[in-house]
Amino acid sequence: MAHSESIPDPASPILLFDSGVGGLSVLAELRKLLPQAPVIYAADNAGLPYGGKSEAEIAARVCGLLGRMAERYRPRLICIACNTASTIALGMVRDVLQIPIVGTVPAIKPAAALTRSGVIGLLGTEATIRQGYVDRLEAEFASDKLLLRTAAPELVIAAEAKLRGQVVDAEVYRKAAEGLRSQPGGEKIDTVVLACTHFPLVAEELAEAFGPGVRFVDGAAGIARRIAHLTEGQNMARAAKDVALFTRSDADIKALIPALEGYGLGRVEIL
């Protein structure tokens, strides 16, 4: 088994990293499989949103932050629970850090298996939908399907606001649906890939905007299974409450505390 030469301390955490609160959708699935696992949930609120940044900026930022976090918290595994950061920085982070790194990929493969109409929609950030990585997934798993993509960065903001208990204008969700539906063949979409970990947090609102007969697919359950597989047989025991870690102290964090506690994150720290 890989990394067996250094058996982690039972309190060594699994570190989930995202630009904001999106990765909580992954944490929810991870809790089902590994309820006993100590977790640090790290949100780069100082860098949010990632979608509009350049590849070089994202790569440098993610590598630098994860290096600091790995040194400080000694995680047994890091999950980059962010599609944008994964599609850009995953390889670099693996080169730099000597611990297992799990990334997030748009769930094109399961969507291709599910679609009946042969038309799949993909909602992501601007940075994710332009990656060659997505082109390769399409070529490998959906070459006989029509994959329509649209950038919906406003959904990141909507998910962040929803978790803080703020009211979000339903127009945001209609606009995202329209971005896919208005493309040639878009009326036949029956499966939508949520290619940003923020988006499952607003899946109900999106379902209303798309109307009946559309299924949503995201990678959270698959990522949780991968983490469980890589940590199989390891001892895990919490020494303290699980942590929500932020990269900037922000008045907004206070509004998030009830939601964070709902995900089992009982302490807040600033990097």
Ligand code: DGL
Given for the second form:
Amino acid sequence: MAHSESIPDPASPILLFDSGVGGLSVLAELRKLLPQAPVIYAADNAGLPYGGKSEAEIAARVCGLLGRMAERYRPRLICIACNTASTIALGMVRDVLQIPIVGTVPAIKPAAALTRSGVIGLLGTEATIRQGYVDRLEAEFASDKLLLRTAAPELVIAAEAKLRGQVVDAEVYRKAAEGLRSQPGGEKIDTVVLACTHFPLVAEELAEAFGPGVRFVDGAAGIARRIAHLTEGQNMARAAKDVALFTRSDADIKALIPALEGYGLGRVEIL
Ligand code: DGL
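Rather than the form predicted on its own that you just supplied, could I have the structure of the form predicted together with the named molecule?
Following is the full complex, with the preceding chain placed first.
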């Protein structure tokens, strides 16, 4: 990874990027380790959801947006807090930006270490579950396990609605659980990888839908540790309130403000 060795300005932010609110699950973990870190939380609401888009479209969007954001906000580090964007575009973003870029990897390795039944479920977006990146993780860490995958794009919409204070029909969560349970061997699933950063935001509802005896694993805490490691020893001081940055001005951002404030994001900006 090529990046400048110069010492960042104390107010230089850590920029977390996702298509929507999913990356807030990563921000929550980051706050525990680096409460003093200035943060920009960027949501590409104009492009949400990513899961149904092509690889080319996602790569072009993510590279273009992160280039513009890096130029405007001069972050010390960017975290692509989105499995879909990360499994597709991480390499390209690293090639074009001269700062550290932290990606999001489906937590197959920890899930393989945790499962007792040997059957792991993986919930992700349509784009994530078809990535060779996921095949490689499976081959490397879970070749002696059964890994069942299903796309659950409705959970992205559910998490977005939940954070806007809207009520979501429990049927949505049951359907996602059924997508894994109904596959051969699915009744033995004891560990589920939440391979989309939106999904930890609805983990309680998913736990209810799967029933007892199922553990959920996601990458958020590991990503936060990686960011803390890469910024170790750097001076950090917030010069102003942390920003929630959106790619499109939208009436429904207003409904998100209480949730954003709960994550310490006190200002809204539009790119
Ligand atoms: N939060 C994103 C992820 O981790 C994707 C949601 C979407 O835009 O489809 O995959």
